[in-house]
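There is one chain below, alone, in structure tokens, taken in the form predicted on its own.
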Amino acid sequence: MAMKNALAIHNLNFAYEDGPAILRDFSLTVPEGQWLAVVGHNGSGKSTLSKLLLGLLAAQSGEMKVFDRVLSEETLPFVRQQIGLVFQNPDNQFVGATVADDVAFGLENKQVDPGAMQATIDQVLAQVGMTDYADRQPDTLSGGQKQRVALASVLALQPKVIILDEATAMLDPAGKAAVLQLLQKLKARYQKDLTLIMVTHDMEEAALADRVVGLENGQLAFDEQPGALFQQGELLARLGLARPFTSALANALPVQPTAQMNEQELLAWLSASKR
């Protein structure tokens, strides 16, 4: 069976009023199921991208489609229905008194039943381990806490699509960890049926995807899978990219693993070599 797209971008042009083009005939396809990262350099159009797919933008030409369905006013209910947005600030998303009520306030917009709109709140704090928190205010949170229940908002509307634009760059190293940890246990769990798109700078968040796309100046630079991208030093820093850790060290040992590895890994691969 050919697998769906979740996302199918065809020459599509952007650009702000009076200003240059952001996106210059770009065509990208995004498979169902797919961990997508979209990286590139400040200005590159990675979060335009972003607000170009839930409508918040529109193009000057080209055409989105998102299962199927042509982006425009008509679908633009279905659209922003399968897609979901965690943004890099997630301040930015609370609307409610309390952790719980920040929740519920999509599923309020949707008209969900109070009974079943509890056991969904419930469900979606769970899983994002922040069940203990479901009466403190936003406030009082630490980043990373934050941006938990920023996605657990998200989750309770039961997206088919996530995006995530520079969702970890402005967390600490621990808050930074925790979501990623928990975006993988979210994969892993819902498989083909969640469509991840993380929008970032940062090489190491890049390597936990399927598969890299690069934008530089509003085009497709490259579209390759994180180990192959990884060989690539000179593309990389032609972009102002910097390799994943793992990988620089790993390339620059005299004999080098035959996939690319996480720290864990790697320091077990070391490890081995040694005996």
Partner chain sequence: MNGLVIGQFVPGHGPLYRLDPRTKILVTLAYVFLLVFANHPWTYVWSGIFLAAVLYASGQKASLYWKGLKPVFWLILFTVFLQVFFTGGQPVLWQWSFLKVTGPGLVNAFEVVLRFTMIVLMSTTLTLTTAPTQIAGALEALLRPLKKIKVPVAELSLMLSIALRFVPLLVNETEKIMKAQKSRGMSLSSGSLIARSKAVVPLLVPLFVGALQRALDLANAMEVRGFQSADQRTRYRQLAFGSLDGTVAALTGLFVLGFGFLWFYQL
The other form holds:
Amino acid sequence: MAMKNALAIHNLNFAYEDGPAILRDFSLTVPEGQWLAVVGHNGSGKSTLSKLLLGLLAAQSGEMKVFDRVLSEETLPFVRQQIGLVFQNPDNQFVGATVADDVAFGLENKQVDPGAMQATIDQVLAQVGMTDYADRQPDTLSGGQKQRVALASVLALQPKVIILDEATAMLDPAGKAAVLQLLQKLKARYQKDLTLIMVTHDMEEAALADRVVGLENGQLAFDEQPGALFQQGELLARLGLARPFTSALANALPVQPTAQMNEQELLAWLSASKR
Amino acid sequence: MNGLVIGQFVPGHGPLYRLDPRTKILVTLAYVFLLVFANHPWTYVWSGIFLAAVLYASGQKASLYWKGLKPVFWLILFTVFLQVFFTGGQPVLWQWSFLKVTGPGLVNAFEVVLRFTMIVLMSTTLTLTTAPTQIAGALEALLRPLKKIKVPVAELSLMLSIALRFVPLLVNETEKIMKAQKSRGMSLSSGSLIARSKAVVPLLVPLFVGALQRALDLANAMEVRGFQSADQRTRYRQLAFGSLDGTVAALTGLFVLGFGFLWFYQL
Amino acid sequence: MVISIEALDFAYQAGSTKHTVLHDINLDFAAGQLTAIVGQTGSGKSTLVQQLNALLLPTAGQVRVRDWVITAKSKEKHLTPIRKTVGMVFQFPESQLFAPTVLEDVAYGPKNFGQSSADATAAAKKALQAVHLPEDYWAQSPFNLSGGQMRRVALAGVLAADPAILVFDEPTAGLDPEGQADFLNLLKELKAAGKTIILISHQMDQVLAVADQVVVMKDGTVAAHESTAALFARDSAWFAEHALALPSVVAFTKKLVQAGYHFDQQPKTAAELAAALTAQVDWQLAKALLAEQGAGGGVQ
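The form predicted together with its partner chain is what I need now, so please give it after the form predicted on its own.
After this comes the whole thing, all chains and molecules, with the earlier chain placed first.
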């Protein structure tokens, strides 16, 4: 059976009013169930992309299909049902007065029966490990906890695609680790039913994905698997991206393994070759 | 962070926390309204008993209320001053130029302090035991009849609850910007009035820009989660009167009747 | 010592409870050194550095900055010279920008500290050059710049008053790798110019790259204060206990040491580690092993 495409973007062009082109004839297809990382330095247009997909910005030309339906004024409610978006700033997307109220916000908009809400809220808070915080106010939570609530709020609406728009950029290492761990758990649980798109400039995060696409000057600069990408030091440097340590070390040795080695393999090889 | 601000919500477990916010708002309004009519010692004693019961039912410590009263202390002192020195009548106990202390003046001052304190304590109890969003929700429900005359009650209530949600954030932000500008040598305590008001610009501009950014982000976040109009939504927090509300309504009715009796016969 | 913290306690009152944030802090910072302060969120790092320019006053104990002493009784009007000496860059400092143009914003500090308009503008230009913000932007509104550029303007706004001591509170949060690398270069330049620098950071690879000394905070107390080399010589368990991440290069070095390798000092980058390994590896054997695994090998 052929795989359906979650997203199909074709020849998209976008610029802010009086600004330079942010996206230029940009095309990208994302099969259903893929874990994709969209990387690029600040200002490369990667965050604009998620806003365009959810109709928060309007492209000048081009076409976007979400599960085969072309994004337009009429299909916008359908599109927003399919795609959940977690933003960068943990504080600015927390609508409710408490954790439970925030999760309820989307359900209220969908006009879900109030009696049915509690079960959903309990379920998604359990998924993100925030059950004990249901009655907490946002100013008593850490950044990482707020982002997990944001994810729960998105999960409550049962989207098929979740986009994380630099969702860990403002978190401390512990908060970031918790969010990334949660994403891995969700992906393992929903498998093909969940398409994950991470917009990021963090290569450790990108390493978790199945596929990494890079943006440069509003166009696709590369489209690779993480392992293959990390071997291209010059390309990463040109895009202002950091090379993960293992790959940087392997590259700096006088004899290099041609295939990508993970940390354990590299260590085992070096340990066995000691003079 | 320090002390208690009037209108602050403090989570707790007293029976008042389980009351429907509409009940609390209506009882508070009824109480404040009746106090205006208090005219004789027994009406005050009767109101005092009711207040004591309410304070007890909040389950909060007396020290918290004391902190709530402190900010209005000077206001009370000022009214006392006016009442004591500017009320006419007999007997005159002390006089100096246009200032005089009279018997009725002392009685008036005492009554004003009493009334004022009771009103502050009662309304503090309302805000202390009711989360801001609950107050917003209850107001929406109580004002629903105004929808008929095209007042956008749902929108106003949503705006109010979101505004309240952002207060702690803005307070934090103000503190942070203040510290940043102080580190760059800002001083608000010296210079002429014009110089001082100019000195506020480095605080206000960043605060405004930050708030605007937050508002734009929040609007996006609301929109992608399917928000279209404040009217076309269901409510997670359902307001429902319970047996406790019935009990409170009965007790309040008893209080109103008793008050009316004392007031009418001027006991 | 240019800064000494002596028996410092800090607590604040919320409602009827007292929260102790810092307890019995004793620290010295030597002139010209770069000290990193690390520790979990909530361990008291930010509260600690805000004592250094008297934005917060200690509840007990004192802070000495050169000849000034900050105590619980310090008066706001006497603090200006301290704030001129200790420059403070907050987290996400771009949120403090306010002036109509970049140049005016950067000149705000020096003007407040008593410089004439002309001197302040000259100082601002120098600071903007130091953060490498191209001159084309100087007359623009700071709000029209990109996030990374705004960050530079905010940095310049603190550098312009030419403080001898600079405190940075997570200055690279939210920056992309390029922006982070630029900032590290700026730190090195500032250090070369003789500044005393205090850097709060969550990024241990940054600490490894630039710090002379490290202070580890835990639950409002100082858990360690030592040279960077001494810190990274501690075992992995100690780092886990203090909720600190080991930089990849350090973690890998420790594993190589267990495998019998020897390093005179901790390599700071992948390239340094590779160079230190070169003489210790039998590359003929390494190549043979690769061929055996079918992974292939290429000689550079």
